[in-house]
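The chain that follows stands alone, in the form predicted on its own, written as structure tokens.
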Amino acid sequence: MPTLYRLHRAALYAAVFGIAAVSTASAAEIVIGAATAQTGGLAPYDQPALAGLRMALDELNAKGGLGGKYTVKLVIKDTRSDTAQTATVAQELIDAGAKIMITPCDADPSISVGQLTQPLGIPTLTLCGSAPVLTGAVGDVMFGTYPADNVQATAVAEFAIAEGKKKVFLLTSPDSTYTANLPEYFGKVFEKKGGAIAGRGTYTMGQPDFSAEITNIKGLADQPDLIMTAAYEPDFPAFIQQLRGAGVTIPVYGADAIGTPTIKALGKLVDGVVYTAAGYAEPGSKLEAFNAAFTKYAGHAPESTYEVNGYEIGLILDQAVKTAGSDDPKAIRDAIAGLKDFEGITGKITYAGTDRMPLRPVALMRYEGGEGKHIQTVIPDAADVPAP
């Protein structure tokens, strides 16, 4: 994934977002620590999100910083996609004076950071970790930013029912919260809406051979008309290649982690695969304008909606500091928790009345001809979303 981004002029974004460039010489400084994967399995998710966050913070610094008062010093350390290393670098960032912490796109390393930041009251936001158990596992300083797994699963399950799917095979891995729980959330909603679970299978993350699970699927007396999995890179490419190579044509559905260039590059092999995203760039939308501005900033187009999610984190922090009127971590935390119908780039974002996993839209996408095509954007009814 790209890790270097060109410097930009604040005036470039004035035309797109109405942002003016002003001097920051007199602004106080606030340190934001970013414990993110620059290398390893989470890098394809963390790095795009971090690029979007950097863009937002550069723009905000050009107009005085967070809340127009606090210039941001962003300190980034590589977690190497390892939970233990994540905790190590988080402590280093705390020691460097971080008053706000950014964590990886996965619950397990994010929880390891939260165990350090919770006792200190440091607001902690995951770049795109989506496990709804995340906030409860840490405490009141922890915030999700991306559509939660159970919300995504509900949107996908309701779409599957609407398409006439009756029986699903759930493929999970116990090796991460995301891969273990998201398909099970799907199964709960699918059954509630009249579908049935035809079978279950498991895999080990990073395994190269899915032949046993494919044989399991092919041998089912009651054949499913859908396979649901939260597998991602490198597991999803291996699975779909071997599945189709074995002559199995059953449609496969997933979630946000397969909306990446690597999966797209599989071309016709992934035609029909349904996945989710944080938004879709309708003509004339804020997201379309963001994509154009990001392209000028980074020198390449956004690779996913992780970039805009990272950008929106910057906007959320800016609004929280404005509301708090200070750089006090507790006041910032309280302000984030109270956000309601905040106008982001992808739509309205709400934390008020939630368990700090945001209420926000989910875009349903399907690969067709090697491209992700928009199906619809939905906000599932809260009554249909399974509890964490």
The other form holds:
Amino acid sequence: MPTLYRLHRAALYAAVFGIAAVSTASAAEIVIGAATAQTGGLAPYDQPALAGLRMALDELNAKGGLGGKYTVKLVIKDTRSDTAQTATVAQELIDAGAKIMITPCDADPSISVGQLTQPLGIPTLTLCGSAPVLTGAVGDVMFGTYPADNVQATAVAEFAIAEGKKKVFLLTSPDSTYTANLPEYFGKVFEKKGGAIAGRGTYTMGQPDFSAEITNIKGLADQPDLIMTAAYEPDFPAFIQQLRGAGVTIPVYGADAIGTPTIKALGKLVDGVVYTAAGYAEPGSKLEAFNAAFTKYAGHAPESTYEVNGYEIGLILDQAVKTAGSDDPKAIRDAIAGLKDFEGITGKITYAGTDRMPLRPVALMRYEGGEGKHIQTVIPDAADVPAP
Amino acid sequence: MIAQQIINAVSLGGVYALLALGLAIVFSIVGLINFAHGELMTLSGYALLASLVLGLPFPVAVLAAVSCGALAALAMERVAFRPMRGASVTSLLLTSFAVSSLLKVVFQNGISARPQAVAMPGWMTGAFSFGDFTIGVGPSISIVVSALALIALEIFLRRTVTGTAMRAAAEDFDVVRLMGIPASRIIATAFLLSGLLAGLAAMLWVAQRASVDPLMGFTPVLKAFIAAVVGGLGSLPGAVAGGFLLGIIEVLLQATLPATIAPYRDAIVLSGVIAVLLVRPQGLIPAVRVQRS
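What I would like now is the form predicted in complex with its partner chain, since the data block earlier showed the form predicted on its own; can you produce it?
Below: every chain and molecule of the assembly, starting with the one above.
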């Protein structure tokens, strides 16, 4: 009885590999692979973003799935914030049938996934990786979702110039694309608009002691009136603690990675620090409604705008599948690349005409008395944004 | 400017010295490089945070945090290292890596993967002017605490019976046991002292960094290991010398290297370490050990 035997064996496999068997059996299901950090240095960024995405997918599944047709099965694997491990789990997700891939909030692991998905044509979206070199390093399947570093830097630089700042000190770290390039983009725009770079300094991520660098800043003959850095946790708290401890009161500006509860909890220490976000929840805005819905969904309020960014990834995928009319990865990729003025939660999102880093608004924020206060929301002029 | 950088160097060197001493004390007695030493720091950091959140006054919170580090070191010895007593150096090393990884995951999943801000009292971020230059309160406290801890340890090792026994055990453990001193007590004391030093170092570390996170122990234990090796593995004065040397080199390089070469700072520091070891393979101040065939 070979046929019966085969059936038995199939049943056994189905029982053992239950989930996998169902995913290949059901035609109206689409697997989204999420190679994201649940542990390690990227976890504080990946986890909020992933929570937003899950909320979107849960809501979409309740309405029939992506494009109303394809129920989403989200398979999540931990990358441990390690680039090599990220590639390993991405391969596992591809083997599990992922037709869309989600990657961590950083360029390097995202590129390692992109190298696997590019030949297969699987659309790949980073949760909040914002290095503009990211999409070019991989190819046409790789999409950014968060406002790109050069866009954020342009927004902050134009604001600093408008405030009357003249001389900036750039603090960079060569250890990541984000920390190395963002302040340099700022410097380019700042110089073009009439400002000057008073000095440059570097640090190593995880470096315990900033005292030597701070003494150098204090010793500059030409004192800057602003320090720009893309340092984040735990380096940013260490830097500003030691800077203020040394009696230096020069304002410090940064970007999106310091818009977190940890930095906010530093209280008086970070008074006056300017940073960016993907949006600001004005009363009556869609973002305010999202924040309320997310609080109900997750049991806690969003920590930052990474949640809403993750949620918007869900909406983008839904729209793309709707446009594509199928679950074919290549058709979905083309549909994402063609998105124009898509109404997200934070504003209009456009991929058409870009190199797959979206055009979208940037909210400028400032810490005051332990709270993030909204300054303004801008979309920098594309002509002012420095090339990656 | 130069005076300022010297203060920076001594302050960082003091913290490295405390950390390296913690490693060296345990190594001199049981031949174990405890890579979970950094997690003792992390634990003390979280204990400080918890005490402050509970509303304890700052000095009490610091005391509680340092004791927590010491007790955790005792517990670590009892649970993880005592069953491994007499095992090879490699097994001990791997055990310490296992303990370290385990604790990191517990911190990440049990507390939070996100760094937690620790609000240090306002006076600690202040600075006072001294003639032409300003000295931060933080670095000054760092220097004073490191100096006091080193002096206290020296007195303990020279003037008490347990201290004398520990010094003897570092030279020849078997003879000390023949003298009727219980091995467990010596080893437990070594871990207790290393925990105390880790706790103290953690307080200075957190005061400078304003946050605690699950992975914060990694860098310091690495620096301490380098300092201990340069100084002479297992030698206590060597660990102190190595710690100060490492701190001074790091600060001087950071202060003087032009921005284009600065990213290679760590590579230059480690090349310096290799150079020192080529000239003095046993370290700056080698440990005294009785060699028997």
